[in-house]
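Coming up is one lone chain in structure tokens, specifically the form predicted alone.
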Amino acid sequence: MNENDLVELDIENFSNLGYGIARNDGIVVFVEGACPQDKVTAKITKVNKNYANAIIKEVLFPSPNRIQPFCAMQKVCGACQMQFIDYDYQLKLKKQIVQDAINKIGGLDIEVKDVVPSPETKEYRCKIQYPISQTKVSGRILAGYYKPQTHEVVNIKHCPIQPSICDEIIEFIRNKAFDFGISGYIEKTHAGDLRHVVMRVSKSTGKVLVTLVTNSKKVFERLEDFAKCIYEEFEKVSGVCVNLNPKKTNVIFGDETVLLAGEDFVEEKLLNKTFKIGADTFFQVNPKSAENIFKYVKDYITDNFEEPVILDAYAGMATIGICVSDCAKKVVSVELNKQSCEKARQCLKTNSIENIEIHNFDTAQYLKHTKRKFDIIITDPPRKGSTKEALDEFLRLGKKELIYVSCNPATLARDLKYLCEKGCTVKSIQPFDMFPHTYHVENVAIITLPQS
């Protein structure tokens, strides 16, 4: 088997990165855009020692779970890898992704529960980050997502997984930018004004916070006028900010954000708690699915503990801690990002919460230097998972249980393996679908800590 070969493949399984899995001459082939039970003709794009990659040229016999994507841009956009698969079957595949990670990476014999579906499968995505570019010939502004494996912007006029107001705002920005002398960013030459448009939508209020990320060191008059024009055009826009990012970097946000019109936040409600979300605040992309997760955690604590002392580690703006504060004696929230801690303190005032402490520290460093003990530890680390140092501190400081919220089944499985080797017992693993039509899946693992 060589590159550019055309081969017939029977798709047998599904990978954790959203590829169909087949075999050819004993070699595993990962096939983009394939569904288990498909029979396809595929073109080999890369051959390695132990596996190959391929793309579909023709679906000879489609899987009974293959459907027509509801977005015309699905194949070229790359954001919704699984949109051609029936939603109920997507959930089964995501459960299998988690189960495979737990069994193969974690080496654990634990049955994963069925995935809790997202309450919405369209217009669920409430944080939109569109890279901006500009065509060479016509000079048109392009706004959308990058093509898979590239930095080529796919110009998207309608995205069904985000609120429709976002399409209207982006189209307005495309058409009006030139009236204010605002150009699109050219990555290769580091030229042009507008690098990204970031929108944060509140499911509770329908309001939108718009942030223009610019390739500039300071705000200029044309930019101020453009921001005010956007604010005045849309009743649902709560405010328009400008983020200054003149660096040659793939990081979206620069260090400084300036409010130019309206308010610099939108309000979101989860479990009857109000959160003010800023331009660069970390907050769940799918609020309704996030609410399912937080309710699951809160219900578990309520049913099994009476006024526990809780550690909320890697807390962000203390969203989980705030949501479970009603059933806790005390919540100690630890987060490294200063802005997130400031937002958390604002939320405490907004919701009149008095039993939460906010600590602006690296989680591992805070744990290392504290002698406090906690009935429950809740940890929601980034995709890379927890460090062994942090896990060791959880073991030292935790009295009863650890609730591990994870966005990456692989690192969750790795960390569960380590904890089990230290004497922990995994009581349950509950997946949640936070990102319909993608291979991503959130999980909540309930872990009993060894008794000292």
Second form
Amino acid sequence: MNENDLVELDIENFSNLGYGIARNDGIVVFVEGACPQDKVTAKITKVNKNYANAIIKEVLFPSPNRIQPFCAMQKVCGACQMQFIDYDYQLKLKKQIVQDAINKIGGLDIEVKDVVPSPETKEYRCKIQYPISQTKVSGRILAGYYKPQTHEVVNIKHCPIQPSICDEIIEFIRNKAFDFGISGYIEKTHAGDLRHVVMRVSKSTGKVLVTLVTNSKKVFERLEDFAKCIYEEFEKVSGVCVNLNPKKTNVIFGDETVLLAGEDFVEEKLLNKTFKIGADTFFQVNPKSAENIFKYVKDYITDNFEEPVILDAYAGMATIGICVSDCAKKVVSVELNKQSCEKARQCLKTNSIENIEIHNFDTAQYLKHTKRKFDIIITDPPRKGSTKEALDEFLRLGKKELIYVSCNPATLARDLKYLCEKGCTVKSIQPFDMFPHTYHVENVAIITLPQS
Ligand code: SAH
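Can you give me the structure for the form predicted in complex with ligand SAH, which would complement the form predicted alone we have just seen?
Zooming out: every chain and molecule, the one shown earlier first.
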């Protein structure tokens, strides 16, 4: 098999990164945009040592689970890799992705539960980060997503997975920026004003916080006028901020955020608790699905424990800790990011919660120096999973159970393998769909610690 070969393939499985999996000459081929049970003609794009990559040239026999994507931009934009697959079947594939990781990476023989669907499969994405550029000749603003594997901005007029108000705000910015002399950012030359537009939408109030990320060291008058104009145009816009990011970097946010109109947050409600979300605060992207996850965790604790002492590790703005605080004696929240800890402290005041401690620390470092023990440890690490150091501390300080909330099945499986080698047992693994039409899948694993 060589690059550019045309081969006929039967798609047998689905990979954790959203590719169809087939075999050719005994070699695994990952096929972009393919669904299990498709028969396709594909062009080999790359041959590696143990596998090859391919793209579809023609679908010879479509899988019965193929559907027409509801977004016209699905192929160009690349954010919704699975939108051409029926939603129920997406959930089956995601379950398989988790099951494969648990069996193959974790070496564990545990049956994963059916995936809990997202309450909404459209307009669910409440955090929008559009890169901005401009057309070469007319200098008109382009706003959308990067074409896959490039930094070329695809202008997106309508995105059905985010609240429709976002389309209106972006269109207004596209059309009006020129009038205020605000240009789009050109990455190659590091020139132009507007680098990103970031929006955070609240599902409970419908309000939107808009942040204009600019390539400047200071706020300038035209920018201030533009921000006020956006604020006045939309009743649903709670505030407009500017984030200053003059560095040559791919990181979206710079260090300083300035409020130019309205308020610098939107309020979201989860399990009757109120969260004030700022421009660059981490908060779950699909609040309704997140609420399902947190309810699952809370119900489990209520049904199995009485007034436990809980550790909420990798806590963000203590979202999970706050949601479970009603059924806990005490919650100890540990989070590395200073701003998130500040937001968490504000949240405690807003919700009149007195049984949560906020610690601004690395998880393992904090635990090494505490004398406390915890009935339940809740851990919700980033995609790279927990460190061994942190897992060792959980084993040392956890009295009964560990509730592992994960956004990456592969690192969850790796960490479960380690914990099981140290004497833990995995009681259950419950997947949740937080990002319909993408290959992402969240999981809650409940683990019994060896001491109990
Ligand atoms: N549980 C939260 C946030 C989860 S995201 C929620 O549901 O909203 C993971 C969080 O882990 C981020 O807020 C990140 O800042 C934090 N983090 C990353 N590395 C960390 C570490 N070593 N120690 C503590 N927190 C860390």
